[in-house]
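So this first bit is one chain, no partners, the form predicted alone, shown in structure tokens.
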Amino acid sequence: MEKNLERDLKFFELFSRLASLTQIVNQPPQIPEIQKLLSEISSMYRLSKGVTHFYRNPGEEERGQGETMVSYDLKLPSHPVHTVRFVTRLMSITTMTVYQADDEPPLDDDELSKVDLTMRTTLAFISRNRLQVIAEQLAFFDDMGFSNIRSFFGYINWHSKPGDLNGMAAINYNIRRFSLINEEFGRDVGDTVLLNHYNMVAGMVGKDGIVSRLGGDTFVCICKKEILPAVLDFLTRAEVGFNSRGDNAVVSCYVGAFIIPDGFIAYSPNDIMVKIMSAFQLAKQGSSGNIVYYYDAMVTDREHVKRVQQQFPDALAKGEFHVFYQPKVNTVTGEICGGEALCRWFRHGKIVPPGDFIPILEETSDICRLDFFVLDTVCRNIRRWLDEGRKVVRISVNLSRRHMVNERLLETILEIIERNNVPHKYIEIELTETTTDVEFKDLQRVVCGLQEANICTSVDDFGMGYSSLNLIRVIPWNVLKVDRSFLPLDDEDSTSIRSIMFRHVVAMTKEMGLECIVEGVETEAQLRVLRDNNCEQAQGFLFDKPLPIEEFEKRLDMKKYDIGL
């Protein structure tokens, strides 16, 4: 009796300490001390092992997919003697099973009640602790395990004192055309590529920084400045594996970067977010490269961008956009052999420079609406010229790269042309060279579709893009428009690099059976170079700038230019 009383007193001493430790809140749990107490109580009651399972929900319990924790194990042949199951209002489930060695006498009722009390107290603590971990995971990680925007904001808030962010850089990046990876390999592989790419960036950044997902395939990151070049190089192009066979997907990104100056204070996360997002938007636009660094005037620029995007729908509805035409001229006869349609915006009596709105509209699908407006206007004018018996020439209409992902692009173009009853021979669709192999495939698909519809196609800015020779080898163009950068300057002789390249580009084009036109012709000397190299089409300020419809019609009536023949 005295021995049992001594053991009971010892139990209540240990249990009181255990209960006290398991009630601690807002402090790091004393896990080692709790485990020590559990071991002492287990030893008192001849237990050989204690195993705990935690399940987030009943489904995990049924599938056996929860967490397993072994708090005490003597590694002896044992059998289970008691199990306690604890279910929370959130339907998480915690179970604990204790074991006795096979040669130990069984627990009596009093011993079992004390073991049960200890187990229930411990389970309540474990359940509460694991729910806290889950709550933190739900708050700071998304359902795929990516650190989320709350984590990123938390990192910035924890580094908000002067000097905390010295030597650091922040970036906002997005995986380019990630949907094509999903289409080519399937969504499961796409998820694996996304996670592996994230883990590789996080591995480079290390514990000194953070990588978080904003959503979809867009991420933000803070890293040390000295590793920024390596991170940007990885984001520019990386081969990311997605299976045990070593298969890879090539991943490239648009990136906005901000080099955080020493002494910078982030009073709120937005002090950094607005900078990297402004740079990122400019990178995604594409006109400044795929990696853009933040500069102080960028926020003002973004305000201008928002104004243009807000004004565009109303301006289009009110007829503020007008189509101008720049003549294309035969260099031998001086005759007008075509025209290029160009859009001009008149707002409050003033013309808005194309550079102030075209790149902005290209950030969204607004540019596609504008392109279709231009095509429809051109078709209506051609129909009117035909009905009036005027001379009609083929008019080229530029389409933005934004159209390339539109699977119904061909149908839309044909619908506009047919609705205006315009013969296909009078329309030319002008497309710009691509900058990546992915965009190249889209371009090939679109051009081939237009060719099947007997619509003339031309490649603009030849020589400036992804793979110029492959571009004309694989895709069936009608017209090659040579960029002005190939055109020799007035003071260059025939042996200059530019003159040699120009000569061979024109010769190659003609030998392939394509029409060749040179843009940006501004001087008599350049016109002579075209004639000397048998290039028969040109456009540029030497002949005319882009003209309003009335002036262009006068040029059509004039029939030819006096080019000194």
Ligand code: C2E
Given for the second form:
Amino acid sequence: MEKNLERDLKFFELFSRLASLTQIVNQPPQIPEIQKLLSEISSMYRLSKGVTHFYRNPGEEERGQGETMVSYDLKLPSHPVHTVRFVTRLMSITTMTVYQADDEPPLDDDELSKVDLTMRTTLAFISRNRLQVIAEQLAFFDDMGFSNIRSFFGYINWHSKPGDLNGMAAINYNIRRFSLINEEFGRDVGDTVLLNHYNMVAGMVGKDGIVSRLGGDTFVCICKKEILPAVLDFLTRAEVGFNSRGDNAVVSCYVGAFIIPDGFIAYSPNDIMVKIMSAFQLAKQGSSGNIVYYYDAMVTDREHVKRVQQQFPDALAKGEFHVFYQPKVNTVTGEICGGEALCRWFRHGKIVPPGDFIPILEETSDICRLDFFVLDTVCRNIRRWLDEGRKVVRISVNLSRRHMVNERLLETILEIIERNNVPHKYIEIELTETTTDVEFKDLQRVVCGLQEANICTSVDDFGMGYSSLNLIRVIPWNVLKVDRSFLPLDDEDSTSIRSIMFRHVVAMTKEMGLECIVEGVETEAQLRVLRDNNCEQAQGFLFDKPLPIEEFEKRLDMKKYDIGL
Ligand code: C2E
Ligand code: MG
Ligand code: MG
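Moving from the form predicted alone, what structure would you give for the form predicted together with this ligand?
Complete assembly follows, chain above in first position.
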């Protein structure tokens, strides 16, 4: 009796410590202490082993797939003597079974009730603790196991003191045309490629930084400045394996990067997000390369971008966009042989040049609406000129690369031309070169379609940026517009590289049976170079700047330009 009382006192002492330790919230659980108390209680009640299982749901329990934790084990031949099962409202299940060594006397009712009490208290704790870990996982990782935006923000919040982010860089990247990988290899492979690519970046970044998924195929990352070149190199082009046979997919990304200056303080994660996202937007747009570094004016630039995008629909409806025409001139006869339609925005009494709004409209599909508006205006004017019995020349209209993905592009162009009852020969469509294979295919499709409809097509700005000879070999253009960067300067002689290239480009164009026009002709000497090389068409300030329609009509009525013949 005496002995039992002593043991009961001891039990209640141990149990009350266990109860208080397992009730603590908002602090990391003191697992070793808890385990020590459980061992003591177990040995008091002649238990040889205690095993706990945690199942997230009844299905896992049925399949026996939960996590197993052994809290106490004397490693003796044993048999189970008592099991407790605890089900939460979230349907997670925790079970605990205690064992006795085969040669121990069994527990009496009183002993069993104390063991049971201990087990229930412990189970409630384990269940809560496991659920907390799971909740954290759900909060900081997405369903594919990628660290998510909350983790990324958490990282920045943890590094919010001055100097915390010294020597670090932040990037925002997106996989180019990831949908193509899905289409070509299937979604499962796509998922594997995404995960492997992520793991490779995370491996490079290591513990000093973080890589998180914003969603889809867009990621953000903070890493040490020293490894940024290697990371960017990887992001520019990586071969990512997706099976054990060694097959791989080539993955390249658009990247916006921000080198965090020493002493930078992120008062909120947004201070970093705004910067990498602004740079990223520019990268995605494509005109500034695949990697764009953040610079200070970028955020104000973004505000300007937003303003233009907001004002556009209203401005279009109010007729603020006007079409100007720049004449194209025959270099031999001086006659006007065509015109290019160029857009101008009349805003609060000022003319906004296309460079200030076209690239912004190109970020969305707004540019397509504008281009169709320009085409429609041009068609209406040509119809009127024809009706008035005026001289009519072929007018070229610029179409942004943004249109290329539009499956209905061709139909829309034809619809506009036909609605205005304009003979196809008076319309020319100018397109610029493309940067990727996919766009190349789209471009090919569009140009061939226009050809079939007897609508002239030209490569604009040939020689600027990414020109490839492939572009003119494979796609059946009618006209090649040589960019002014090819045009020899006045003081250059005929042996300069530029002069040699110019000669060859013009000769090649003619030999391929294409019309050749040179843009940006500003001086008499340049005009002479064109003539010497049998290039028959020129466009440039030497003749006229882009003109309002009334002025252009005067040029149409004029017999020819005086080109000093
Ligand atoms: P672009 O299609 O290459 O048009 C030629 C540009 O060169 C025009 O600039 C024109 O004013 C300029 N230019 C012509 N002759 C000379 C010259 O002798 N010297 C110099 N320095 N420049 C000359 P603009 O009108 O500012 O247009 C710039 C670009 O904006 C165009 O380049 C075109 O890419 C785009 N753009 C203009 N209007 C439209 C449009 O309606 N739709 C689309 N998608 N793009 C347009
Ligand atoms: Mg053009
Ligand atoms: Mg051009």
